[in-house]
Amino acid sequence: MTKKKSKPRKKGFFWTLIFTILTAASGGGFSGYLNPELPLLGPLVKNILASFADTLTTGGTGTLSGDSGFLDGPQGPGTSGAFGGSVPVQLASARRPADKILIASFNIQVFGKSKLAKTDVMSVIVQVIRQFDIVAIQEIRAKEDNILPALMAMLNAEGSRYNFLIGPRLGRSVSTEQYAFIFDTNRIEYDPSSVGTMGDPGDLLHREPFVARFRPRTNFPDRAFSFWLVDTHTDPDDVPNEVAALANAFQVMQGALPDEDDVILLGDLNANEFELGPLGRIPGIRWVVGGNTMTNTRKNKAYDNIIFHAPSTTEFSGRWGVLDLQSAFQLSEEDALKVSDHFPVWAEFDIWEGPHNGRVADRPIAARR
C-alpha cells in the first residue's frame, strides 16, 4: 500500500456523483471482458464510453436505467432480464454451499507484472480466489493489459469458469490503480448494463468506486438475491474525508435503481469500524469485520471491511471471516507479505432474495477459513 501525496481537494461535501457505464452497445462488453460467454481476448477497458444523461445527486430520484433495472438482454437457461449470458445452471462447487454465496474483498498489493511472475505467490492468489464466488480486487497496478487475463488462465486451468470485470486506471499520480471483480460464472451472473465507475466532479476521492450488479445463477432467477457491489480503496493520507465521501456514495447507490435496495460496499478502507465517520453512522449500517479483528498481514491494523444496510440486506447469513494467509497456507510472515500486506475478508449471503420488512440481519458470527 503506497502512500500518495494528496493534492488540494475541491470543497463541498455534497458532491455530485455521475455514474458512468463501461458496457458496449452489443450488451456483451468489450471482447469478452464483461460477458462470460465471450473469449478472454481483446482490448482492456480504458475509456468511459457512455454516461447517463441524468446526474445522480444525494437524495435525488434519478435512476440508472429508466423505469426498470432489468433491461432487455440476452436470455438463456437460468437467466432473465438484464442479467445476460447463456451459461446453463450447473451444480454448485463442492467447495462452497449450494444455497449460499461467498463474497470477498482482497487488496493484492501492487498486483502487476512482477507479482504475476512469482509462481509461489500466484499459486496462493489462485487458491484464495477459488474459495469464493465473487472477489472484489483492489490495487491492480500495471501498465500491461494482460494481468487479469493471465490470472484467469491460471484460475481456469483445472476447469473452473471464472471471469472478471475491470475498471479504468485511477489515481492522482503516475502510479494509478485499477479495481476488478472476479467471479465464478457457474455460480454468478451480472447485469451488463450496470458496470461502471462513479464519477467525482468534486475530486474528493483518489480512486472513485467501481460498481456492478450481480446475482446468483439459479433456476429461479426472479427469486435470486440481486445486489450492487461497490469496490473501493481509500487513500491512507486522507481517510476521514474519503470515508465521509463514501457515505454519500453508498446512499447514492441505494437510490440508483428503483428495484434494488441491496448495496454492499467493500474494499480497503484504511479504517477500522470506529473510524468510519459518516459512513458508519448511516442508520442501519453494518460492517462485518470488527471486535479487534485485524485484516493486514502484520496483524496490527483493521483496514478491510464489507459494509451494507442491514434492514435491507437481510440475506446476510451472519457468517464472515478473515482468511489468514499464514495459517491457511503455512507461510512465514515474510512469505505471506510477498502475496500481499492484506488478508482477504469475506461474508456469506443467501442465494434467495430475503424479506425486507425491517428485520435487521443477525449479529455477525466470525469464522475462519
Second form
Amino acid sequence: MTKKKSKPRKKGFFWTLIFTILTAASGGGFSGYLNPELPLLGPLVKNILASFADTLTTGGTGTLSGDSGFLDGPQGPGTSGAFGGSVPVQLASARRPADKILIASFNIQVFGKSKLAKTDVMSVIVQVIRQFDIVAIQEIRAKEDNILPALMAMLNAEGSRYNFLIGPRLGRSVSTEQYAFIFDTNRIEYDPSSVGTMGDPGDLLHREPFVARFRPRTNFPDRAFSFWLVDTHTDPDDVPNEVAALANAFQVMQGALPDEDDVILLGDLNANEFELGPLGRIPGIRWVVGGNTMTNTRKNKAYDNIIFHAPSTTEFSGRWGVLDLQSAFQLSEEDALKVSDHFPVWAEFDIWEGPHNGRVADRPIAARR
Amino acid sequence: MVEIKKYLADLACRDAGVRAAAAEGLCCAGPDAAIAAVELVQACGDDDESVQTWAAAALEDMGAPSNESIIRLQTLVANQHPLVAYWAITLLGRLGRDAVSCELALANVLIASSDPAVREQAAWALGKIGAATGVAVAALKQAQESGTARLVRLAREALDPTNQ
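Could you give the coordinates for the form predicted together with the partner chain, as opposed to the form predicted alone above?
So here's everything in the complex, that chain up top.
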C-alpha cells in the first residue's frame, strides 16, 4: 500500500492497548486486504461463519460494479420505498456512483430479536442499509448472536454481498450493546489486521470505540482511499468527559498506522456541534451535521455525526445528509420510532486517495477531478 | 398519554410478552415516559431479558424524572439487582441538587455496594447532587483512595467544588 503522510504517534491513554489489539490481530504484520478470515469479535459462533461461506470465498482484488447513476430519486439516499414495501430487484451497489462511496452511521435503537421479528421495521432497516456502502451501527442489544446474520440474509436476498464486522458486548452494567460495520463487499474491502475495540484502561468511555480500516475496491488498490472508521456511542450521562476522551481517541487513531492519516469518527455522540468539547477543537476537525439539521426521529436533537480531519481527509466530496425515515418511507412518527429514535447520517467520499504530499500525480488519469 | 398509562399498567402484567411490549412502548415514548420512571427502574430487575433491555434503553434516553419520584427512587438505590440500583442512582443524579435528600443513601451505596458499576454511579450521582455532608464526603474520599480508575476519577470530580 502506498504510504500516506505520516504523523507522530500520539502518546495517549489509548495507545498501549490499541497497539496490542492491532498486532495481535495481524498475525505478525500488515498483511493487506481481503483475507478471507472474518475477524468476528465477541462470542460469535462457528455456524455464523458457515452460513456466510459463500461470501467469504470472495477473494482477490475486484473491480467496481457498473455505474448506473446515483441513487433513485431526486433527494439523495433513501427517498424511495414505503414502509414494508419491496425494493426493486437491483443490486444495491449498482445504484451508487462508481467513483464515490457513501458512509453512514445509524443508531438502530435496541436492535435485537424484537425488531428482527417485525417485518415492517426490518424492511425499512434493510432498505436504509442498501443505500450505503458502509454503515456503522450502534446499539445492537441481544444475548443472541443471530441478529446480524439474519440481517445479512435479508440484505443479500436480492444478490447483494453485504457482510459485517461486529464488536464485543460493551457496557458497565449488565445491559450491554455491540457496535458493527456493515459493508457492501462488491464495493468495499477491509483490512483484517486492523479491526478491534480501542483500549481504555482509564475507563473513560462507557463503550469503547470499535475500529476498522476500509477502502473501496478498485483496480488500483494502492491508490484507493483507505480510512479508519471509529464507531462510537457515548453515555448520555457523561458526555463532556466522553467527548474529551474521544478527542484523544481520534488523535491516537490518526497515528495508529504510519501509512494511514484518514480517520472518520462516526456515531451517536449525544452531543451537537456545540457540545463536542475538545473533539470539536482539534485543529482542522470537521463534522458534517450542523446548523439546524436534526438527527433524531423527534427532530429536536443533533446527536449523530460524522467527524474527520479536513486537511487530511480531502476525499470528502462535500455531500452529506440525514436520512429522514419519516419522509423517505412515508411513515408516521410513531412508526418511524419503531425503527429507531435516530435517523441515519451519511457522507460521501471519493474512492481515490486525496492529493497528499503531491500524490495527485499518482492517481489514475480517469479518476482525477 | 393514554398509551403511556396503559404501558405503565402492562408493566405489572404476569405475561412477560406484555411486559416487554410495554417497556418497548415506553422506550419509544422517549421523554414522555418520565412519568413511568420508577416502574421502568423496577422493570430493570425483571426476570425477562427483553423487559430488562427495553426498560434500560428507555431510561437511558428519558432524561430526568420528576421530583415526585425521588422518594421512591431512593428506596431502590440499594436494591439487590444491580441494574435496578444503577438506574435508580442514575435518575437521582440527573435530578442534581433536587435530589440532595438522597445524599446519605447514595453515600451508603458508595461504601457498601459490592457492584463496581453501582459504586461508580453512586460517586457520579453524589457529584451531580453536590455532596456536602460529612458521610458523603468521607465516602468519596475513601473511594478516591481505593477505587477503580473510574471510581477514583468520579470521586475526585465529586469532591471538586468547581464541578458543583
